[in-house]
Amino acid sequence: MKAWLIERRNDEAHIGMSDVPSPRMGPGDLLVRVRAIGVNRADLARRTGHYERLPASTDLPIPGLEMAGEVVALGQGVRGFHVGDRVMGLPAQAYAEQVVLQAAHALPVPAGLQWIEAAALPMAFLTAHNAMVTEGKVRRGDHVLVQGAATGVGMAAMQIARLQGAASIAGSASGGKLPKLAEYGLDHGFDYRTGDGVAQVLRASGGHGADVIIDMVGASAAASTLAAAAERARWIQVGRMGGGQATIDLDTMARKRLALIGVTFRTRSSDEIAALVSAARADLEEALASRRISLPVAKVFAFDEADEAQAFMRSGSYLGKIVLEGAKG
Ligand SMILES: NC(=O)c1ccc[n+]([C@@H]2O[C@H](COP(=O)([O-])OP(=O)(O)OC[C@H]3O[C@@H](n4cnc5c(N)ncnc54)[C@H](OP(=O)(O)O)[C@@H]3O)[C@@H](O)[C@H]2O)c1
């Protein structure tokens, strides 16, 4: 099959297309013909060696973490899926014609969704559901702050907060993107380049502060995140686009009795991912199928344009997910 591989040339990381053996399937696995692939920041990090290797079905350095496609074979003991089913999920090694995805990690693609739309969903919505609901414990009437509202995870998180009955949703993005983000649940947007948004959060919550903070930014926003947090807030650290080293006033943290919780797929066990997928399916399947929640697709690239797709992601000048079509043939 065709797959992209991470290669080192002249001491620099590149990706190049190769012919490689198909992945090996084990008990409980689905073999999936990939129809579309979501591009993620982790794909860029993996290329430069900053993303630890996930358990995978081949030893090849194939990038990619997210796809949608159809089941072509079932591993021993698989229940609930059939050959021909449309599925989406987070396999390792998604930049390929075929992937192995554990059945317990697979989500059905809702009828009526195109492959491109489906491949944009799993990473953002699974991450956001875990952060907002499981770790953030968002409740009806909560005030929410999303640092990085224009990210895929941010847009998914705001829609989940809406579904769960949040009272107000504040969030940071560059100014030009703020009006569009209202469609994805943002009530009180602020431009992080010209202000830190603390006043916005306090105004939106009647001085109470944010009960749940979903943070894709990290260091550059840490001081304002802490200042905007309500007493007993849950601050879920998801991404570090504004840097990974911050100084936090621990006295303020203690005074607010704040919970700071980090999340990542890199260290989760297979059982933990299965539980996360199952919780998200229970809460989100109907809303995804009826398109009450969705993500915009910023740009679609052909399978042989993966390098261009990653360069476009590095530019940062887009809103929504970047998706690769599956290999033709
Ligand atoms: N922990 C996990 O399990 C997990 C899972 C998925 C993703 N992540 C991480 O979460 C982050 C978001 O991923 P994604 O794929 O959703 O991102 P994405 O869709 O690629 O988002 C990119 C957008 O982030 C915005 N941004 C960049 N710097 C910012 C800043 N300092 N403040 C506010 N917004 C900023 C930019 O829009 P503007 O024009 O608004 O700047 C940019 O267009 C990444 O760091 C990713 O690695 C973590």
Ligand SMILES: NC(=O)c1ccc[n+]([C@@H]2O[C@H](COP(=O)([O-])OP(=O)(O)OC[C@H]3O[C@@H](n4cnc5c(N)ncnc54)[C@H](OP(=O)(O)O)[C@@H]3O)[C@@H](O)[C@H]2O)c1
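Small disclaimer: the values here were computed from a predicted structure and weren't measured. Residue numbers count along the first chain shown, from 1. We call the rigid core the largest set of C-alpha positions that still match within 1.5 Å between the two forms. Compared with the form predicted on its own:
- When two forms of a protein are overlaid on their rigid core, residues whose CA moves 2 Å or more are considered shifted, and A150 is not one of them between these two forms.
- Once both forms are fitted on their core, the CA shift for A128 between these two forms remains under 2 Å.
- Relative to the superposed rigid core, the position of the CA of Q237 differs between these two forms by less than 2 Å.
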Given for the second form:
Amino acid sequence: MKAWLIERRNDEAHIGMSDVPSPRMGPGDLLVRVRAIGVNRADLARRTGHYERLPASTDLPIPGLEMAGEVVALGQGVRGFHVGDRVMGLPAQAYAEQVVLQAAHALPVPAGLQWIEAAALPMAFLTAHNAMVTEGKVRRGDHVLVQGAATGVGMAAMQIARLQGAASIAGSASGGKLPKLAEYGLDHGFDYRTGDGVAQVLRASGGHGADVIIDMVGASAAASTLAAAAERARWIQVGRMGGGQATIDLDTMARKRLALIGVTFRTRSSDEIAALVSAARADLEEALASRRISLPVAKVFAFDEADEAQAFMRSGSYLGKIVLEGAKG
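Pass me the form predicted on its own as well; I've looked at the form predicted together with the named molecule already.
The next block holds one chain only.
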């Protein structure tokens, strides 16, 4: 099969396409023909080895963490899936013609969703559901601050907040993005350039502050995140686009009785991921099928344009998901 491999050239990481053996399937696995691949910032990090701890069905350095495709074979003991089923999920090594996905980690693709649409969903919605519902314990009437609202996880989090009866608040350094974000769950948006972001969060929440913070930014927003948090807020640290090292006023954190919780897929066991997928499916499957929740696709690249897709991601000049089509043939 064809797959993209991480290669070292002149002591730098690159990706190149090669012919490689098909992946090995074990008990409880699905062998999936990849029809579309979601491109994520984690794919860029994997070039440096950041995600090498993720389980894989081959020793080859194939990047990619998100895809949608068609089941072509079932491993021993698989129940609930059949050859020909359309599935989506988060396998390791998704930049390939075929992947192995554990059946317990697979989500059915709702009828009517195109492959491109389906490949954009798993990473953002599984991450956001875990952060917002499982860890953030969002409740009806909560005020949710989303730091990094224009990311896929940010847009998914705002839509989940709305499903749960909570109101989402977010700022943008580009005011032109706010109308589009309002289509994806943003209730109270503001332009960071027009004033104090903390004051705007307090104004939007009636002086209460944010009960749940979904933080994709990290260090550069840490001080404002802490200042905008309500008493007994749940601060869920998801991404670190603004850096990974921050100084936090522990006295303020203690006074507010704030819970700071980190989330990642990198250190989860297979059983933990299965539980996460099951919980998200129970809460979101109907909304995904009815398109009450979705993600915009910013740009689609052909399978042989993976390097161009990653370069486009680095540019940051887009809103929504970047998707690769599956290999032709």
